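Just one chain is shown here, as structure tokens, and it is the form predicted alone.
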Amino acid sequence: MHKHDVLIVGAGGAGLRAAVAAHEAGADVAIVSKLHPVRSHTGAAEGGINAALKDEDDWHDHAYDTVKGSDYIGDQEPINIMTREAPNEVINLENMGMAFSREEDKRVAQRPFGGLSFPRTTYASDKTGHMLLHTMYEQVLKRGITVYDEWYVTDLVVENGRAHGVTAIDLQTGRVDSFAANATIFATGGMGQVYEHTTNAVANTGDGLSIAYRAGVPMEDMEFIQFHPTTLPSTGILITEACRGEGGILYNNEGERFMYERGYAPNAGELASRDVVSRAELIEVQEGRGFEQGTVHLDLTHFGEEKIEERLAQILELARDFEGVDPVEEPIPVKPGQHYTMGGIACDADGKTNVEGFYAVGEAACVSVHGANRLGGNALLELVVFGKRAGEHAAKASAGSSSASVSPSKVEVRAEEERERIEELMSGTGVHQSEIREEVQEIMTEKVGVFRTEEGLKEAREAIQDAKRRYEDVTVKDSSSTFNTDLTQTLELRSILDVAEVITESALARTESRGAHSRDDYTERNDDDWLKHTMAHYAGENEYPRLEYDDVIIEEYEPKERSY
């Protein structure tokens, strides 16, 4: 039994910052993550972190864009504290040494990408979220902060609707034990491991999502799922949006500029906000303008070789290593490929959700500030401010909290029925997760991504719950204790199964058309009948997710039609 202040689920930049604000706030803290904390998703992050820096720019214009950029369903309290707070953290962030590129006059260095009305994205070259994991890790260091690496949690303990703490696996042990805390921060990431082709992580499989969910607290606009324009259609690796924003050029093989010349996006072009850009390169390929794999190309041969190598030098490097192309020669194959969830747990801007003690950030939640499309460079952005403001509330509240509150005893009786869960699963004779887990990331890629029918989103619903059934009889072959893939990869099948379902529901019963949630059927978007959050709530092992909706938060910016 392990007992703390305030535990942090998570190791990407969104937890590591909720970790040291809770620590500067007086906390006992702890972190613990499935992965070593530099091994984490936010390393991938390549393009920058939004911020009104400069005295051109103002705050309020990036929260108007960011508005604009979700199509009118991101809430608009949250999005105005975001961009209010984001110089701030920015200029935080360089103070704890984060290494920023510079312009001539030594500031720190901006450019656009989609969807910005001004070059408000700071960067550190092509690595930025690299630099950023590995600045707030030095700071956990720095501070003494205590890390639990290469742990698997299993539950959240939730009573009378408090959380008590987590249930967890020592990977390098295999032994379960108890995690019990004041408050409990969730910031365990994306999901992108539901679908066949995604920039994610493997390690991205929506564990926190579906523990959260399934412990009653809802997921909150899970049908906008965001896919990015330009990945390696080999592997899925991203190719970072700052191609673009430095002036990459999208052709088809007509050798047509298709984003002017079709008309997509006839003022932005590729720099549009990445579900025009992803659309547009669909239409392409389908309407046969396309290259081999069903991709586009992406142009930076007029860059020259030194440009690329100062701004883009991870994308010289993947493109070579992973595709066979040298950018400073030819084009680069690009396609649409899953990238970032913009709902997730619902929470406030403090972190909270509706279970006393347990907070939600980073990807994993939805404070609901990228609505249904994500711009690029706000992701960094919201990992850092509301992973301050969620490590803030939950020191606080866990300095006020009664120590009798929290139950010891009930996350121990937990683990024990965790250990009872584990064992029967490596002792059954059943199917392997291995058949059931590439048949729902197929059928999810191919009827629930970025175009959707009501048929396809059905067929898809009806795979989804046969491999449900199917998964009550899984059982794990390999029967060691250390570092056994074979059972982490089973445990987190049931987070796939329902993040896929909750995805496909949710994205049924919106008909109509906004941001990244695009339906053949109902083209239109429909602010009479949807300007509103799906909020999806646990029903039951063999039920479908129950659906209620919420209001949208508006505030100054009255929805109109979204041009670029």
Ligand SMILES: Cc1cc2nc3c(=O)[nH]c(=O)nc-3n(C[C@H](O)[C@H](O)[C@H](O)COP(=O)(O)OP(=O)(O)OC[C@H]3O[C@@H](n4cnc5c(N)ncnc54)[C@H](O)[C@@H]3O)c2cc1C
Given for the second form:
Amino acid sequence: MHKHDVLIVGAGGAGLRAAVAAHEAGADVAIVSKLHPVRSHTGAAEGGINAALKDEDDWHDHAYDTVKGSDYIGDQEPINIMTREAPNEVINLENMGMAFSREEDKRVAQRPFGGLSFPRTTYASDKTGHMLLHTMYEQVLKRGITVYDEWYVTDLVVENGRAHGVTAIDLQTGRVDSFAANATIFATGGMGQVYEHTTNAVANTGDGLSIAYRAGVPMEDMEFIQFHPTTLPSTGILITEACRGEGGILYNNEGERFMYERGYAPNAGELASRDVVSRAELIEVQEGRGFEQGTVHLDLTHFGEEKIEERLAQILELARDFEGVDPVEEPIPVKPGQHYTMGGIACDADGKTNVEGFYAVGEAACVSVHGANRLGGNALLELVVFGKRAGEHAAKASAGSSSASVSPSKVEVRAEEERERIEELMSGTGVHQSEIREEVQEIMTEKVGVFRTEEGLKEAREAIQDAKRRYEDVTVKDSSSTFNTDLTQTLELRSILDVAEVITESALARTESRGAHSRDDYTERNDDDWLKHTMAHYAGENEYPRLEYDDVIIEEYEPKERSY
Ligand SMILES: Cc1cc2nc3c(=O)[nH]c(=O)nc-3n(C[C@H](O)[C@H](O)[C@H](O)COP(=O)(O)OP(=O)(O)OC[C@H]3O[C@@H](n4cnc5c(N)ncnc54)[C@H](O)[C@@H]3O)c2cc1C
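Any chance you could show the form predicted in complex with the named molecule after that form predicted alone?
The next block holds the full complex; its first chain is the one shown before.
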């Protein structure tokens, strides 16, 4: 049994930022993570982090761009907080030692990004997430914050509307243990593995979403899944938006710069928001103007080697090593791939959820700053702005909570139940997780992808129900207790199934097209009926999620038609 004031699950940018803030606020903090911190997926972020730093720029413009990007369903109150606090947080990162790229005059450099009306994306070459993750981890080490790495959290213990801590498996030994805490923060990242073609790491299986959902916390706006327009066709590896920010051009097989020439975004062209560019690419391919593997071409050859080496060094390596294409000499084939979850664990701007003592932050959370479509460079920003706030708030609440209200024995009882569940998984003779996992990933890509229809969504719903029935008989074949990946993947599959079901149900119910949610059978945005957030509640093992709806917070920006 372990006991801490504030327990943070997840050691990506969000978890580490929350840990530093909670520690600075005087709490005894610990982090539990299934990966070593610097292997977290934040390290894969390439392009940059947004902040209105320059005199000519204004955080109000950043707020407006974000609201418009969200297709007016992002809540304007947290968007204002995020964009107003952005410059301080970016300067704070710099003061902590983050190696930003520089202008000639040595100021932090900024580049254009999709959907932004000003070049306000700060960056560290094309390794921004890597630099951020390492900077934050150094801060955690410096403060001596306890990190339990390679521990897989299996459950959140909630009783009488209060969180008491989590249960987790030590992946090195296979031992299940309990962690009691006055405040628990989930910073467990995204869920790209619900899809077959994704930019996300294999560890991004939506565990935190599923655990919180089963514990009674609603999943907000899960139908809004971002597909990034430039991923490598064979692997799903991301080719950063910075390529287009720096002037990269998209062509179809007729040599047309289709974003302009086919009228998808007559003003912004390649720098329209991601939902707009992804749809345009797929239409080009469907209408026969694409290349092999359903791709279009991203051309950087006019940059010259020196510029690519300086600004986009990682892209050179990725395209050469994983696609066998040299961007200095030839265009890169690209297609849309699942990239980001706009929705997540419903929480407020302090990370607070409907369960006392339970917080969420980062990609796993839905503070509702991205709405129906996230702008590139706003996710890393969300981690640091709301990571800080959640950490501070959790520390304050933890100091104020009487330790009697948290019950370590409840967590220990649940740990015993988890031991039994795992023993059962390891002693059966049923189906292997890999069979079910692949089918779900395929159906989600095919039927719950960029374009959706009622018929397709219903097919996906049936397939997921069937997969859930088969999962009841799932068995772990590997009996070892040390780094048993068969066991972890089996546990992760339950998360994938839960998340797939919530996405599909939420998407089926939303009979309109908005941002990344694009229905062939309801092609218009419908503010009269759908200017609202979906809240999906867990209704039991064999039940569909129960859907409720919440109002969108509109302050200064009234919804209007979006064009780029
Ligand atoms: C390829 C790529 C490029 C991107 N580029 C940009 C960009 O340029 N700019 C931008 O703003 N955004 C970008 N994004 C988005 C952004 O990087 C992510 O949204 C963000 O890094 C997520 O951070 P996080 O801390 O929430 O989660 P992560 O960094 O994914 O960390 C999640 C943590 O949770 C832990 N965890 C998960 N489940 C469990 C469990 N069951 N038990 C214990 N621990 C668990 C993991 O070990 C990990 O430590 C990019 C995303 C991708 C995939």
